[in-house]
Amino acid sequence: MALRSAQGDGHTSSRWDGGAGKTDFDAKRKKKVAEIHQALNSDPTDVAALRRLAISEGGLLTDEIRRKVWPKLLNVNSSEPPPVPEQNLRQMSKDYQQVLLDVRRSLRRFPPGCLPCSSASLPAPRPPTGMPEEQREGLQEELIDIILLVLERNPQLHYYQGYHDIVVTFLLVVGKRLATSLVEKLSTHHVRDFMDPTMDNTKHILNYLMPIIDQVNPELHDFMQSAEVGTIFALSWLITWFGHVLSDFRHVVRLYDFFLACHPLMPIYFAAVIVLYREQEVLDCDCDMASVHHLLSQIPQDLPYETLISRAGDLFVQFPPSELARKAAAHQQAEKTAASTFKDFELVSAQQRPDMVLRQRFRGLLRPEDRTKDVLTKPRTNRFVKLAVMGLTVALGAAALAVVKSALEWAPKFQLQLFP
């Protein structure tokens, strides 16, 4: 099943970037902004709604909104003071020299006309000229400080090349003060596996890529297997959340909206969707490792991001990690990963049964004629509800937590100890 058929949303965020009529665009934008603020102003904050809105078309729309919503998605109290670094942290850190080298090479991650937030209440300015060198150098110093502080406070974490690509995205969107707290939470949860002493868990997550492709397009899967291309071409995509390989900062933050609102394995589903979208290009290659790797390692900059985000969500619902785990384990012996710290991963890992509890809870939202359709054709509204539920955190209400708790108590012990 090829994923390239529908390309109507072009190379960017379609209607949310003004692709439709101006009146329609403004109306949709105002409606979504109002929904986001309603969720933010609810008591307690409606995190499930914020997840749904971050996933849905256009994401969170502006950096001003992201500065308010990203902390909610990560369950971080943005009013708390940031952690204070030790004195002489740079002299004490064993990672300082490597971090310094990586940050110095990160000039392209400071996009022209992009300045970070200096106040949580004001939108970040976007001047027409490029970023002044003095401004960029100051941001690079702040980037170093954030990375070293997070590592110093969490000695179990190990720095990896590419980590700075994630941190700089938060720095540019929310500023140093809030970025430190958000990055620390992200580092101990979503990207925890990339920060192990070895790459074993990272390689294991990469091993989900081919089973996803196989479920959707066996011909493409077999071709790639014959070419022995492996999955290393997607390594930089995964460990930087695509920040290292996308040149347009708008696309990077749109993906961060999506990933922060979803399951920690969603980036590998998005990687699979990119490969599936490029099916014909891959099949037109010579069937050898060098040719296919060269093609796939050069990620296009004109991808239809909203279409791919939508399809990645569809594939996650249709082929959750629990159904792919055995195939992924066939490539590498199972290892414990940080995904096990997420209740949502426990839900979708126990032979899919707890997830069915949640599906039944929201089944009433579907029309009877839709209940028998394939997941890939179900209405977007239903898919967004499911993805938001699969990203449950302690910030959700008591009713949702009760469903999670009862599902976990009912679920049998995992027979496949991939993520114990």
The other form holds:
Amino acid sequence: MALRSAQGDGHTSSRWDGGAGKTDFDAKRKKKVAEIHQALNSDPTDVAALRRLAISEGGLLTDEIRRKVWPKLLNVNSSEPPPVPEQNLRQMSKDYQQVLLDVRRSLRRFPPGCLPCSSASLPAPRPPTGMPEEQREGLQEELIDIILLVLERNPQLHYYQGYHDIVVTFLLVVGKRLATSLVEKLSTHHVRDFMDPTMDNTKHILNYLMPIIDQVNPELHDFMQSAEVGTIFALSWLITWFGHVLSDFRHVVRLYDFFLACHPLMPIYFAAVIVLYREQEVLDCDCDMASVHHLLSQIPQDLPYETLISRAGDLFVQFPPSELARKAAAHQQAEKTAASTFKDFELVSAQQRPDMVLRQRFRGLLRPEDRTKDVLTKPRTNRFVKLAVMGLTVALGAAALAVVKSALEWAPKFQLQLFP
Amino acid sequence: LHNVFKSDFLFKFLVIGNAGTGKSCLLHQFIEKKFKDDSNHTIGVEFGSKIINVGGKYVKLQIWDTAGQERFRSVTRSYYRGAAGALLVYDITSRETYNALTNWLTDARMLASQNIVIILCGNKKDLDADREVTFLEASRFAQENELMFLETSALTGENVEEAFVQCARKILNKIESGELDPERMGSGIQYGDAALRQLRSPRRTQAPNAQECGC
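Next, give the form predicted in complex with its partner chain, keeping in mind that what was shown is the form predicted on its own.
Time for the whole complex; same chain goes first.
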């Protein structure tokens, strides 16, 4: 497979030099590339280092590196042959019509000058204005094939509008062959909950959003609660890993570096960080659902991604899911019956399986007096602390390693059965 | 959004119907007067608003555009509450989207306000060659279910503004005839600021200051 740096190398990097001189920046970048290759070449591969490098400033830098590192982050053996369909999926699949409909109108996801390695055989003078139609159509066909194949091999998974936004990102970076394996792994792990028959678990994960905001900025939280804005403005962010809403493909892949290296709940922390970053705009907005929903659902395209990524990491370390689980559950209390709340607790617990401490907190959760206390006492101060960058990447890298290693065997449905 | 202060009424509207029928394109055409040729699927709900003049009254429409895929219904349903009007959209080139209308209708009548005014929109009128649902058939359905009916084209803009305006006009008529009471909770209707000033003045005469959240 011919490897070609797809796009954006120079641009991506210019964002993370933080105003430092060009030489300084080149040196930094060179050093990072060397570190990545060192981690890749060590035997066994140093996945912990790769995670840290994917999280830290600039992420994985180029699509060429991503093609090598993403499989490692997902624990996929890239030399294994990809799965092949056994039958004509387009005739068999119940999802075909919906997939076709969504893929056909996903033109925006095929940006100009973005050439994945699978198409490297085409003579490809990079057009200034957009991907050539013929090439885009070829990729759309591949996109449909990948989606139908993964669905066919995993009948427990259900297609949702937005799934193809995730799959297309992989297709454009790693090409069809590898994308199939990576997407299958991702679909049975990180995005598993979004592919349930219903959206209950997706909504549950969205319930983490407000507690995170509350931890950092109670004023903003209260304003949003008064506006009754809910969390649906963040739904498309969460279930597409921001692929649906960011127009610049370089930003999308940078975020994918980050999310692939982290706990499956990291996208909701990142969503919270975006809302927090826009505090002033939100508070300046009319305090009603329509205004706030409208403001927040229009995501600004010039966000300082590196800063926000590091903040999301800080938040994750300071307010880990275990802590938020209690608050998320408390948020739901009013509207939920005891039985379904208990189911939420189970789910929450399942999501944090790797950490025994969390198990203990989970047990604490079931004591009703704790829950009441939780509803009544609310921190009134801004508890967000900026961690040193080094501290963060090390802490998060380590945390991510511990958590995600097990998260790769993360299967809420199965786990639920432990708590009948 | 700032023009809210000039409107006499605020109506909450929904746009509902199967995936791919052109709901977002109708909304875009209505607001921007343009066809959105790179429109993609809607996840959850999106929002748009516009002030229209109906028989001398300024009405601000607050429009919630919903995702069409079945699995999103549990999310979008919560936005139905208190809607005063709805565009129920199908695609004239797809019988499947037409067959689903009854389900959408049941949801809307059950979850929005009791008196919700619904206009049925047979969209993609420009694709007449591929038509699978005749005008006659759909207008019978509309009549049986007490819906207004138009065939629209988000591509050419034909009947798009009309759909929103006709729906708003019917709501206004109902208000004037006393059939609808804007004061009733969950009617999906609010007095706009212009009307408020006349009706119950001092309460909100100054522009609502965003910093001071009074809700």
